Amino acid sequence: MPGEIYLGLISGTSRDGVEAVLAAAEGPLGWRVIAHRRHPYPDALAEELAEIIATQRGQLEDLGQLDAAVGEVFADAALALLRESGIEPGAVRAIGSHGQTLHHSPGTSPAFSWQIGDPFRIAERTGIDTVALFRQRDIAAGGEGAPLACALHAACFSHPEITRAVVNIGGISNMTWLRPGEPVSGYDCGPGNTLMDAWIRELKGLPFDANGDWAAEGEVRYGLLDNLRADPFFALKPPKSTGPEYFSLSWLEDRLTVVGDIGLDVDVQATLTEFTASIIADAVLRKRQPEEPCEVLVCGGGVYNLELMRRLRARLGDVPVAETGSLGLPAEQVEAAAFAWLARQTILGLPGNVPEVTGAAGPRILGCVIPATPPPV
């Protein structure tokens, strides 16, 4: 049996279900995933989430029930993972639950980030102490509340001689810059899969462009690409973060109406794929010094979009690109592993944020702990 085990849960901005991992502080990277499960949302719940996030509207009763329903699915995911792995709940020190983001708004006054997925239900049903509400403490300290996985990236993927950029391509893309002897830096680059997913869902009723096959059939429309890349977000200096509530289907449609030649629907998909590749490559090449030994490690669902990865490699030129799985932490497990790791930080009373990344006033212990065992009467 491994040492002290933690369980990480997250549903990302793609909203396609819950990623669950069991992990422990061991192995070559110092953090090893023992077991992993992808737990889909029920169709009706996924549709309700998509509707509320797309419209940014909902009745209080609907939002309350959605919070409870998502919490139940997160608990289901944790329990299913424990059954599959043969690990008893008592062997798990704590669960780190990120929840499902409804709205991320670090630039408003007051700033906030809202994740649902009632963690009290997770603690009650699993019998495991649960850590949740990670982003709120960083925001309260003046930070963006994101990206938070940079701390795990630094702990697992730093190299004493080689500069590495760890790129997560989920709904939103973010980068962690790891240069030997310098503080960790990073930020949200912009859209990852979110616009590509939204466009193919709107046009074809499909949840995503499998392998990027549809995009590969189209031609990039460079007038449209230039218009997308001109958004003010890309000129902002870090720290910065964003979400699909900003880079939404309506954001895209507004730009389609002002660009003369957008071509066919498939050309829009090709352009969106090139758009994501270009903003990630820009982020890497902007940080890289001339002739600096550098490599890119990619994680998140975007690694399975072969057309996106082809375009990213073309944009990066001589910079090697590999998946994090080549070092022992599979691409689809990194985000959930990060929240298992962050739960451990909280339990140990250690900071979980990287102030250089989020812009917070300083290191902070993130989240709150919900004890699973009721106090004695």
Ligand SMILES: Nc1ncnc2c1ncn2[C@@H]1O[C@H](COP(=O)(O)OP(=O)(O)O)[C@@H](O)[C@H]1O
The other form holds:
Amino acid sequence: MPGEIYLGLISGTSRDGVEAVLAAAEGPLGWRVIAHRRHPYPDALAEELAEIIATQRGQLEDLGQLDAAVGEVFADAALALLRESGIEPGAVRAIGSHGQTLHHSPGTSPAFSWQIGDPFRIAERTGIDTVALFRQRDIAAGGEGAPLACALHAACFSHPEITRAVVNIGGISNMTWLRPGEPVSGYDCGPGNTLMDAWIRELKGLPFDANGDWAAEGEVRYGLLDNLRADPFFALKPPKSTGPEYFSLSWLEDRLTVVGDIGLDVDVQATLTEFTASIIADAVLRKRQPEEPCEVLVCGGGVYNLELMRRLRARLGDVPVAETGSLGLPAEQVEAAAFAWLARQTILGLPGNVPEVTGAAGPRILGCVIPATPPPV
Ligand SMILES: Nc1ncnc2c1ncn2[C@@H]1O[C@H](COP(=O)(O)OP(=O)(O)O)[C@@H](O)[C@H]1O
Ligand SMILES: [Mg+2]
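Switching forms now, from the form predicted on its own to the form predicted together with the named molecule, please provide the structure.
The next block holds the full complex; its first chain is the one shown before.
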């Protein structure tokens, strides 16, 4: 009889590797991560994904093979996590696999969000029922299909007296607003790490600005900052979501050209770091009533960018900022924990979306279940 352990898998928009967790409904937050693993993409696959996402072009055969190859890496990640944690596949009730987003397009007609990472391979290789294609049902119901982690944020981090904002700083950043006695709200704030990563990759060939050290050497260029902040996305009313296909290096380069006086390369990095801090702080401060006691809980890889966190704290003034890890769910595990939790919702026949957040017509059971057990012979 399978136990109540679930396995969550996601590679976010940063494409810095598959995060895999084993989690169960226990502990003070009601959802505890038992084991975690970051499983990197093989270099060739990472390059191919980067190329297709940057150019927004791909041959059908290449895309089909990429879907299969990413599915194999996700299955590898799940199997490696099971091996190193010593947990038998039979003890896992289901896997929730988000896959790798190739393109998120909630604003087109028709809207769509496209994740690859063939889940049938995951079910076949692990022998575990696999839930996948989480965003599609919400979009079919008129929603943005994102952000989806809000439901877990609400389940784990709601406080009976204190208003909390849970901010995930991945490639894109999103905020979940948890005010006692009110429905959950939330949306994508805009870029998280994606532009900072893109700029340092372009200029220095590095995957990210470790600790924000490079940004800390630069000076914020306020003309450029104002121009970045003037993008129409920030004036849109929620529900809203976005992706690195919109906030891309070419989006940035267009603005650098328009502004002209952008200073040194390092000043651009400093400005992008301030930009990310500013749009997150705006999201929180726009919601907060004057003097309302409130705290911010941060997760995602952005917590390791110390310069970003310093700038975020400066912008938030008297609002305390802590990492989700201080409450027991480490920053880099929250998204994968959310997809393990969403798989459980699906298996139990419960909704996974928050319609107030995504704009869907109502609560929906997300994803589809791929049964792993072969039929009786
Ligand atoms: N030590 C670090 N210093 C600065 N930034 C970091 C560090 N570690 C991770 N990051 C940032 O976090 C990103 C990954 O965050 P993650 O939450 O995994 O995003 P996603 O969900 O989009 O994959 C990296 O691309 C990088 O920008
Ligand atoms: Mg990641």
